[in-house]
Amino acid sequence: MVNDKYSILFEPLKIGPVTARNRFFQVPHCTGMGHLRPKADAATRAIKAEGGWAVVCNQETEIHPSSDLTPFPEGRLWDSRDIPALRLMTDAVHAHGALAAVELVHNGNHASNLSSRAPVFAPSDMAVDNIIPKQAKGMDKSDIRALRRWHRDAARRAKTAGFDIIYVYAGHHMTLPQHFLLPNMNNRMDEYGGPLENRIRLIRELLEETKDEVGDTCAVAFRFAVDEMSGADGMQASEEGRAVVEILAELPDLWDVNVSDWSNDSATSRFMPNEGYQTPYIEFVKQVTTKPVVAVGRLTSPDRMVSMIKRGVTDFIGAARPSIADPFLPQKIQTGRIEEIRECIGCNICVASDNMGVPIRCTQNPTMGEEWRRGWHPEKIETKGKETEALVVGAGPAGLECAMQLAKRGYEVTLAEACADLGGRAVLEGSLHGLSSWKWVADHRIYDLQQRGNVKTFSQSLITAQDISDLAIPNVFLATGAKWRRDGVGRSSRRAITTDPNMTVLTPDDMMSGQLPPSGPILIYDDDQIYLAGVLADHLSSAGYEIIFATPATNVSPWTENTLEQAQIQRTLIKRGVKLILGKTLTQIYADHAQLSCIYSKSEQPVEMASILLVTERRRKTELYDILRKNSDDTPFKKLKLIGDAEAPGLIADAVFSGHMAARHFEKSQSTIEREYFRREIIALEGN
């Protein structure tokens, strides 16, 4: 029974030719496995659907070859023979009651053509979008009449695959539509340049000859990115925006509406916190069209969904993120259960798996992507076989996946914590600045285990070896973490650093449990190159400190393109007046000053500081695992197993994968484990 406050949420709605059940829609983003994995990306297209989502969207899908995104596997109808692999999407999200719709796609000048070796399009002469040693040539006439020949055939044979709503697809700044929009990248001088009533008229072109094509059965929608969030030097949805909006109000039967590029849009919440926060610049369309809208903005609270329809600023839930970590929020807000939710932090490591080019994960949901090849499911577990309790040490992001899942499978859980709050790094680094939403990871598992009777918290418990053999439970799961090294090895430097012993030598571990660094500069040294650097020293001089940032990287933070976050952390620093010095090693440490090499010419470069903090690597913490190991012929385990960060440090999200497989893999013989890790879609080889 659907409480009456949210009851708006779940009222069906029409879009063109079609009806969605309810107001919640799964709208287009990738996943990593596309064209070249599609029963995988199949299975997690469904489990969307089956969680409630009425309308559920794949991924970016290209029209020709000229639109080659490879190395990254997105969805492609190029021809016909791509038909039956995009059949598998439909009809398992029509099993479930939902809508399929397809983003046709074709990305101009951000393809790079790699494999297809095609001529790389764009609406004026230009480089590629990628540092790829080409250019893109501009169309002229008759590549622009086979643009829309190709789009339009891609519809139709969207159409046989029986897809319900078909896309035609106009931001992130990685399509030709998008890109003829544009004055910055469309310099023409004949009908499709110059005033807008040009730039615009490819696309009215597409939308007019798609709705042609298939408009009598199919929906036909259109995602516009209405602000490039680049200020007057860019589309601002008070001006061009509106205007495009105004020109094309009618035509499409759905708009769906959000902001450039890729970043904006996607913006973490290390950088955009705030719920909802694209409300501002999607906010107008409503007023100027009568077709219904679709706006996103990491939107998880159903009270800001209905205080955003009632308000008129939307009338669909739009959402990636928020329906990968939970694919069932629709369901349970619909059965009342909210506080299940499991809430997207807005990590963006489901976007770096995209950004890698491999199957999507996701930090809060650890099946994502594991659908097809494991058979896992959000919401369903296997029950417990023939053993009946477990302990499991230590409830940081591992621990407490592992904790809640044996619980859920029926196991008597015992859950041990050294600290005095439970959530380990999970807290620990949500405590930073621009983190807080991390603790989330923390706080759902934490209340779901507070819901079970048959699992026993202990916090405070240092556990030691002789604890585990008097409480006599014969299967152990450490989750016992890692410790940042205090030596300086790391990337660059497998020895440790010389370092003097009047030098104050902090490490991230040293500013989590709340430490403060002495008076005067500090230089932190980043050998690690993936985020927490960047993060400390955000948290750090937003405190007041004067902070020199040193690393042998060429930038800050590299990894984090991958999160879309890199030049807004090196943006941050720089405007704080953190002194960055790049491509440095460090060397030696001395009593007031630290040795920096240049990676190149090797010249030294001497930095003067108060103290030094090293973020380098980490160290396994395995004594506990080490010592029962040593007396396992004493003490007989059944199950003797280190998980998340104490089997191999990596992200949060590895740490909560780690803890939910071992979970899943309890009891199960080492050739099922097997089967789940090597089941593969094999390209076939015949029929070509």
Ligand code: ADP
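Note that this is a predicted model, so its numbers are computed, not measured. Take the two forms, superpose them, and find the largest set of C-alpha atoms that agree within 1.5 Å; that set is the rigid core. Residue numbers count along the first chain shown, from 1. What changes on going to the form predicted in complex with adenosine-5'-diphosphate (ADP):
After superposition on the rigid core, displacement of the C-alpha of E667 between the two forms stays below 2 Å.
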Given for the second form:
Amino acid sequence: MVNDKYSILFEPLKIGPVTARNRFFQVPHCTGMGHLRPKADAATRAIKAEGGWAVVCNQETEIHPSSDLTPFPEGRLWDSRDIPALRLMTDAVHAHGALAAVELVHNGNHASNLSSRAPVFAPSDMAVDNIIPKQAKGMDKSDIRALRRWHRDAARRAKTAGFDIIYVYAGHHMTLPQHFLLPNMNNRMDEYGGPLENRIRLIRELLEETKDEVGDTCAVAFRFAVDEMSGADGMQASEEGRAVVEILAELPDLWDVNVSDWSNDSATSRFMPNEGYQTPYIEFVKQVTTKPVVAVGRLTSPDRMVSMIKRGVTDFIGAARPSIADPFLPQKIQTGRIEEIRECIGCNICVASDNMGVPIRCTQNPTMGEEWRRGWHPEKIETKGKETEALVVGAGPAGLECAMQLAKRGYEVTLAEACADLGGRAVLEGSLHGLSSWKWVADHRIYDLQQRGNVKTFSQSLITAQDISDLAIPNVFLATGAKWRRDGVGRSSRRAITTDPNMTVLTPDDMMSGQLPPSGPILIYDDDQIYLAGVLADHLSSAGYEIIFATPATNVSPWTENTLEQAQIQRTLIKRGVKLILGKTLTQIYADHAQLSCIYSKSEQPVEMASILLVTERRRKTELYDILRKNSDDTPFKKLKLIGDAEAPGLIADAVFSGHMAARHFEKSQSTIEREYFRREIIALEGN
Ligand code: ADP
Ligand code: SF4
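If the structure you just shared is the form predicted on its own, then what does the corresponding form predicted in complex with adenosine-5'-diphosphate (ADP) look like?
Now the full complex is given, and it begins with the chain already shown.
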């Protein structure tokens, strides 16, 4: 029974000729699987439908070889041979009673056409969006006519593939219809350029032609970024963004509205902590159109969802990331299991996988992307075999996840943690500026463990090898984590850096355990180049410390390009007055200064500081494992396994995944594990 308070979320709603069973709408999002891994993609979407979403969209789906996003595997509907792969998804989604939607796209100058070698198109001559040695061709009238035909043909193919909702897509700075709309990308002098009525022409034509082609049975959705979030330099919701909605108000069957570019739409919790952060931009839309509206903004709280619908902000609760973190979010609300929702922490590891062109992964949901290839289900796990007991040492993300899944399987689980707080690095990193929602990785799992009768949890329990032997639990999972190095060994220096003992040398672990640096300037040396050094610089500078940030990289936290944060991180540090020294390695640490060396010229630069914070590399904590392994012949362990950062330091997402996999693999033979490592979609060699 649905709690009355939330019943509005489960009211059906018509979208043109189709009806959504409730208000939960999984908006388009990439999976890094797309046309290369269609079975895996279909299974990921099917899980969302099973979890109660009324509408499940695929990802941007290229309509023609001149919109070729290779090497990124997005959806593809270039011709009718692409239909069967997409049919896998629509059948799977329909089998669970949801509507299937497709986001047709022509990416214009955002597509590099590296595989197809087609000319790149744009409204006017300009550079290609990505840094490649090629310029986009300003489209002539015959190109525009061809584009309209391609879109119409793709819509027809999408209908044949079984889609119920077909998108026209103008958002994220990534699509031709939006490029035509933006004055800074459209210098045309003809009826497609100049005043808004002209710049909007292509969108109107695409909407009308899509409706004409498929509108009898399919709804036509319009995804539109109402604001570029660059003030008067771009489109603003208060001006042309609103005018577009006013002009096209009743033309689409559904308005899917958001902000642009992708880094603003998929803003991380670090820079956009509040849920519903897009509401101020999109809330006017429902006042302008009678058609249903879908809105996003990392929405996970059912009370907020109800309020957004009641206040007339939106008709549908749109979600990409919340549906990735918890595909069963709607069902959990419907069945009153709100505490069980795995809330998206806004870390953008899912986004990073797409940016790296690999199958999607999620910090909170280790089964994401593994539904087909590993057969993992987010809510189900095989019951235990013959073994009855397991000990998990370390309650960081790996240990918590492993303990939770082992408990779900039915084992008697003992979980021991040295610290007072459970959560390991999720809690420690979560104490840093901007990362507080990362603690939810721990919260979700601790809550789950507390509900179970078969888990004994001990905090403030530093476990020794003797303790483990005394406990006589035959199956032991060691999730003992990793510690940051203090000797400077890292990517750029495989040897310890000579250090004067009179200099205070700090590590991220010191900072996260609450140690305060001495007064005076702190040199943060980032040879890790992922995210943590940038976070610490932000954390310490916001606490008033004078920071010098040096790195061999040529920008700050370069890996965070993948999470769409890099520019914001660098901007924040510059605004805070952090002195950036880029392209320099650390060669020696003296009592009052450090010596840096240019990665190109090798010219030396001294930097004075009162302390140095080294963010270079981590050492695995394997002491327990090493002792227990040495005695393995005469100890009674049936299972002794290192997991998480103790096995291979990585992201929190990797630690959760490792803990999850260890629990799933427990009691399987090595040969089964190797055979089932994962299924692959092998390219078919038949046909031409
Ligand atoms: P991971 O990301 O792999 O989960 P973390 O560093 O977050 O790694 O967590 C490891 C946890 O293991 C820490 O909370 C640490 O206190 C705990 N730990 C390490 N060694 C022991 C031990 N011998 N006994 C109990 N807990 C331990
Ligand atoms: Fe949310 Fe992070 Fe999972 Fe993406 S990876 S869905 S941002 S928790």
